[in-house]
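Given next, in structure tokens, is a single chain: the form predicted alone.
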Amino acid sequence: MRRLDQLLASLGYCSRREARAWIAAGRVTVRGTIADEFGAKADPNDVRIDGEPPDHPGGLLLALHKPTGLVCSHEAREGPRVYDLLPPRWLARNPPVTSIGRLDKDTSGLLLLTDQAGLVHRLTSPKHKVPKIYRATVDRDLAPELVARFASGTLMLDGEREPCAPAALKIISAREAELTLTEGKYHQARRMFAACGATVLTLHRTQFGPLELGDLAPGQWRELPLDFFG
């Protein structure tokens, strides 16, 4: 159960200074019935505002395939964000639509969007080791003996204590890999190539835990049960 006008404004439809108008206004039903009193408790599920049901009321959890030179952050003056390609609604949501890790302004691909701060936590813990796949093209051909490197968990990146946990490398081609990581150090993935003198060109997540991007286009979403990682 939840106040008529804190459920309004935590889904981003008004202010509860606004919600109190529309209340007043009748433009919001409890089972049928024309509300009159924005403190009144009700179940989400029996709430009609402006006739239709509120807008993901239970939380909102999103598969994204992020284009390149847009960023991860919340504020504007950093550049074109991710969060402008949602709905308009969905930015003025309380807790805030945020992303579940980052992609840097020149990567590419999956990126998991959500407003459930448990969720956020459980999936970017290094201690719960959610695998994240990369295909990166690299400016110098890729040594076979790199592949052990990257597993050894000894590689060291400039600037840490503490080396990078055992990843995963698959040559593709030359050039050409498959990087397989369970942590999140920052821009960990080109740093990693770097310590190994190779200057990632281009980089893309293909998958997170067991969810992979398919053939989601990108700058295009789509919606996930709350529950699908479990």
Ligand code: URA
The other form holds:
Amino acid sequence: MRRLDQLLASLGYCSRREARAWIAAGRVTVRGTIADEFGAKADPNDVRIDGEPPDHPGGLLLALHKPTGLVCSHEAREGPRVYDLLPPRWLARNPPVTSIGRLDKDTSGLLLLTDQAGLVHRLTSPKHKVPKIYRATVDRDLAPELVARFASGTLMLDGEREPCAPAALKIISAREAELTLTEGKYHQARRMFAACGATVLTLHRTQFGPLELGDLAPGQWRELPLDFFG
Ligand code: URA
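Mind sharing the form predicted together with this ligand? What's above is the form predicted alone.
Complete assembly follows, chain above in first position.
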């Protein structure tokens, strides 16, 4: 059961004050009856707003194909944001929709977004070791020794106290590799290659846990069931 004014505001329809005006204007019904009290509580399943069911009252989980050139920050001054790809109402939700971990501006591929804080924690905490798979192209031929170095659990990055957790590197061609990481240090993939003398030219995430990017086009997103990750 949710207070009607709170429900509208938390789902991003309008401010709580505006919600009271929406209710006073008869735009909200509960089980088919116009709501006349903004503080009344109702099951969101029984509510209609301008005749429509509330927009994802139980929460949101999205898989997005992030194109390069967009930032995962909420700050518009840091550049065009991944959030600008979503319906504007979702950006006004509270709790807010945030990315589950981040991809750099120059990295493309699978990005998860949600308003479920517990899910963010579970999927990003290094403790849970959720594998993320990246395709990288680099500026020089990859030495086979890199595979053992990445897997060693001893690779140190500049400015870090702890070495990188063991990471699986599969060399696909002279300058292309697939990298599986189970943690998310800042710019980790780029810095791991840099620690071995190679510069990453392109970086693309193809998989997050059991979820593959598949044929989702750049800039497109699709909804996932909230219990997708169990
Ligand atoms: N590693 C990086 O360097 N960048 C990303 O966006 C993700 C992993």
